[in-house]
Protein chains: 2
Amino acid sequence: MKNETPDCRTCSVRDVTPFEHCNRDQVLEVQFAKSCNFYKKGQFIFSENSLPIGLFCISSGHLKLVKYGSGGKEQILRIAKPGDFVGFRSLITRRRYNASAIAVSDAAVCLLPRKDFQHLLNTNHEFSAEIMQRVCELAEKTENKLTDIAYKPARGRIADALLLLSNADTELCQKDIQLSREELAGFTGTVKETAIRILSEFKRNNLIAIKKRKIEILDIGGLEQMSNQFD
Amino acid sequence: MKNETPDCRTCSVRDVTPFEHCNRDQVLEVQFAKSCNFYKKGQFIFSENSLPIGLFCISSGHLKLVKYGSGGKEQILRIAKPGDFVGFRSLITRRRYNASAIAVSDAAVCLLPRKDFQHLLNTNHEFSAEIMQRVCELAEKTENKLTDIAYKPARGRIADALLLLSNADTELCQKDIQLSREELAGFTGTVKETAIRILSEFKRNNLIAIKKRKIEILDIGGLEQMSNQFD
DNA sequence: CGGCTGATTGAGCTATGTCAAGGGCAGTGG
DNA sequence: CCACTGCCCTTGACATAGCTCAATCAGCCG
């Protein structure tokens, strides 16, 4: 991966964000009101608590955000890829982060400070529009999780992980965002033993295949099958 | 309860709904578009799965927001209360409903169909600001929620549940919505039996009474370190 | 080679779910 | 007014998924 700051005017992200329905003029000047931060794997974008400073576009590499539940056990509430929005709920809410961002793997993040943000949220009806649709996706996915993890067996949110994290994004995405054992774990509202239990039983049935730690599907529709069978 | 049909102009939880961003001429407009129903304790507003056909605003009485898990269980995402907007994020989204609204008392809830929300949320920004803001709250809790109930044991979620159901909406709210034992299990990601015992432990330590089916809190103090005991 | 980090496996425990049997209260109908 | 019925609530006994703790293993890097 090249370390070269992204130009919003050419971005190949920008298509896929909200800014999409930016014209010229807007782009330019949301191009000069942000920075861009290179990250390493397991770098802070943000904490949870602190006070939320701007908008947060993904230029390349993958965040997780997650809240840490009781016991210090890691939550994550998802994974955001290649042109997501981050961070930016808070300054809607006028709240602190309700939860932290850190990198997955090596990743560019451009920040647009909160004025600049709030001021295409008050002035573009379309760019306003598009962030609220995103946020409405986003809660309805929250919801789903919620009840997958109050009811759904381990084996079958595991199977659901699997399934999602590997085909999700199929556009900007590398196929295979690589999580440890362990966030696979906190993706999933488990331990880190229990995930590589059932993975380890995926793998005796002939579901996955497991190359050097990393997990390859083999059987897409055995995985729903695992998923389904306890509906 | 008068069954007297709310009228916009003159309805008391208009303030504390983002209709008090509305103008004289608009608030008529939505009066007119508007129709009102009631419901009584247990019927359906609204399906998960069904096509959504507009906005449902409280006027009086609470609602459930569910989705059925694994083996048909009910899961509570949240408690509506009078001013509170439901069924609308469908809309924003263009799907189908995510999750089913339930009376859990006798209700009068208003609708507004679809184009005259939509129209309010185009041509009135601090409407739409405002609607945003409260979808943005929400997914914030929803998180929380969905992390509590990944790591935090039922015990603490039952007390958290306690404490928000009395203490929540002293302002619209008549003070203790009466959910039965199985409505509180749902609301808590648990079941029937699992609520009752702790329950009946809370009764024992003296935390809570309950005359009558009804659960009255006692010991605010101790709720709250049953709450936090975990982290 | 030694030390490190993450993955894996085992053994045992516990919280929580399941199944089954009362118990109490409210409403109904005689 | 009382018996009947049905709906919850409650409790007990039991089963088990999933958590904890601890030991071992497999790459990887200096």
Second form
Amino acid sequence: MKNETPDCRTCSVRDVTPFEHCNRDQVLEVQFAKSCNFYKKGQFIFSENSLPIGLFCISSGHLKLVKYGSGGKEQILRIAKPGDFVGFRSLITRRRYNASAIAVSDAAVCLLPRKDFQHLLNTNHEFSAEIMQRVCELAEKTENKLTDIAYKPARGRIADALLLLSNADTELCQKDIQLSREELAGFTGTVKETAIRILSEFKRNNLIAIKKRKIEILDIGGLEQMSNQFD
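Switching forms now, from the form predicted together with the DNA to the form predicted on its own, please provide the structure.
For this one, just the chain is written down, with no partner chains and no other molecules.
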């Protein structure tokens, strides 16, 4: 089926974005100002250290925000789902992107140019307040993740990741998001071999089911218990 550019006026994810605070005329302005690109799994939306050009909003699919360490090792900072904005902190601070955004699955991503985003910030106080709240929430999540990596064992971090992804997609890895073992390791600050070993342990304990690269959560309570262990 041919990719169709989403219409902001009928967008299925608009109500979970700050655009829900825009009136009809503002939504129409966004509709005519924005563009939409379609990405295949593995394609870059933007690269670390590049200059921000506008606000990216995910219409469908999932993205990963990543940084690369020595030897090209990938550290996944977060997984972004439909309705999420990416790159907006760099846009606000007028700094280069501190991470790269890459499609985890086929994705449709809309781009609102910087000047139109800035106009909304200046003229719509509810929209601006919602953006600021998201900035604060991302900062808090980053702090929590750093604490987890420092103090929580790999088993707990992987349990956290599975629970987070199940919240992002109610059928974890059953639709269009399928993290490889390398990606799961990069997301949890561990190595591939450790991720594979822990997933096998979770499977033996009937916490999850694994079918090729697809993971299904069987016992949310059991994973939550694993997540809360710090030794």
